[in-house]
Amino acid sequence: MKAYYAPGRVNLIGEHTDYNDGFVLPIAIALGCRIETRELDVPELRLSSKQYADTRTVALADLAGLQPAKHWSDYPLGVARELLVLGVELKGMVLEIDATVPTGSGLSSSAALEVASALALLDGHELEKAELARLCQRAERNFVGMPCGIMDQYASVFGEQGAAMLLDCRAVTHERVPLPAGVSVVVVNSMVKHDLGASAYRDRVAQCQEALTHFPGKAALRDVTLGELERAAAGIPEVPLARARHNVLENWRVRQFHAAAAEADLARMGQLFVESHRSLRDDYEVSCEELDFLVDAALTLPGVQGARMTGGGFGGCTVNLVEKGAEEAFAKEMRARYQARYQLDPAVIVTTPCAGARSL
């Protein structure tokens, strides 16, 4: 038996910038996804979870035709497809699945997933880190057809014991971010993720490809200055423009909270976590009314020095940044509050940035 592993993550800002190659500054997390790993005599994958009661079995000869069944084995699969069009020879193997990052709370269970799974069918042989990442982000996109950015599966890839990334998504590099010592990263989850989570995310990737039309011989949003959006602002329709705004100024904050980290400007941090999350309900339109009440609710409470969304959106989990010392009382009172309000237990998870992905 071999086992791999690969690490969720939450970003801590600059979201829904990656896929119009913008910044973002995630931390690998200390939930993930594991993957035991035997050989088969006969050419197939068998694929198993603890988390689901069904399995999937594919031939390997099947592969290659292979359609989505819109089924937690897409992940793997695609996967597999990928390094098949990579040239890797795969082999017949069990892959017994075990995550504990929890589906659909924005903390890259989707990505764990494929890393974890990149590192199994490899069984050992090597492929270059971001390449790794970027493979995995192709089977996302081309075979369960979510056109994701690249910034999940690089922190799961890349992720740092005690450091945040700011990842350039257009060049695929980071520059490593240590935290100040007197903060702590805190998830709450809100345990609801709203259906329109998956088609709203493929909308708002059109929306920004539509923006993008009106600023001629720019590649990407992350191009767009905020004059030029300005300038322009008048000819885009109101949607486009709104989803531009966003992307334009949450570049700006990722290495504005870059710059606040390394000054240790815990007030500064948390002003841009609040700046963030208004404009991802606002401009972007990607919250929804649990994460906004647990964002609202964290503001009020001592110790917190900012509080935002994370992730796709329309449910999943809210990030705060919490002084140390702070963190019990802040979890206590946040359960307190959401269980009164949406007879709903939210799990709060203290975090700090932990490893990416590798063999056990």
The other form holds:
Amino acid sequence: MKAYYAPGRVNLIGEHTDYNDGFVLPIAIALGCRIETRELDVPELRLSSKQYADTRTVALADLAGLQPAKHWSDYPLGVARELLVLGVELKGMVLEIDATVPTGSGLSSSAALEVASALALLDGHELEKAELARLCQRAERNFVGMPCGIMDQYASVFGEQGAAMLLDCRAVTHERVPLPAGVSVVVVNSMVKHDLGASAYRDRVAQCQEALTHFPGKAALRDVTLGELERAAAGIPEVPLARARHNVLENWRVRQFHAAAAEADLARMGQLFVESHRSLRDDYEVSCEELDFLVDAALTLPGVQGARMTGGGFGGCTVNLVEKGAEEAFAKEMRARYQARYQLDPAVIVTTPCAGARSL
Ligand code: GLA
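Show the form predicted together with ligand GLA, please, the one above being the form predicted alone.
In what comes next, the whole complex appears, and the chain from above leads the way.
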């Protein structure tokens, strides 16, 4: 038996910027996906999951012609297909999946599953780390059909204990960003996932592309400055303009957050969180009532420096910067208020930056 592990992530700031070649600042978290493998003497993949009752068996010979099944197994199978494209020789094996990242929560359960699957299927074959992240992203784009950026897979691969990462999504490289000692990262799960998520994500990607057509010569929204945006604004329809404005300002906020973290300026870090949330709510329109409620409630509590939605949106989690020592009271109060309003018990997770994917 061999075992592999890949973590989920929480993004601190830089939302919906990755597929526009921009900047993001995530951490890997202590929740993840573990896969145990056993070799088989038949050429097939047998997939099972502790979280789902149904299993799936696919012959290696059928992988190349496979169609997605809208099933959890699409993630590992999409990865297997990309490995075939790279020329990796796959072996017949049993993969037993056990994940602690809640699905649909915006904490990258998909990326954790993809990256752990890639390590399991590689079975010791070397693959450069950035290439591993890219391969898993291709699996999600090509087979699962989500036109995602690189953030989630990259964070799962490159997570580092004790430090966040400032990821340049064009260069696909990062700089480590230690967080100030006085602050805790606290995730609050709204426990809702609105159906719109996937189609709204595709719409956002398309609207950003549309906005980009108003900036001839620019390769991505990341290359547009605020001045250029202001000069072109009158000629851009309202929706793509708002999406572009979010991107230009969000990239700027990521850099500001990086600088504020270096100076341990918690108040500034928190302020940038709030600005990011408002921009995602108003200009990018990917928040929802429950997330707005959680953010607004958090900002009234002692020791809270900042709060924002995190991940793709339309449900999932908020991420909060809470002063050390105030976490417990924060969690208690947030649960009470959310339960009173929505009759749902939100999971509250105090997390620190964790190490990335590995063989166990
Ligand atoms: C999802 C995608 C990421 C990123 C975020 C939004 O998590 O998988 O690539 O676009 O949404 O920041």
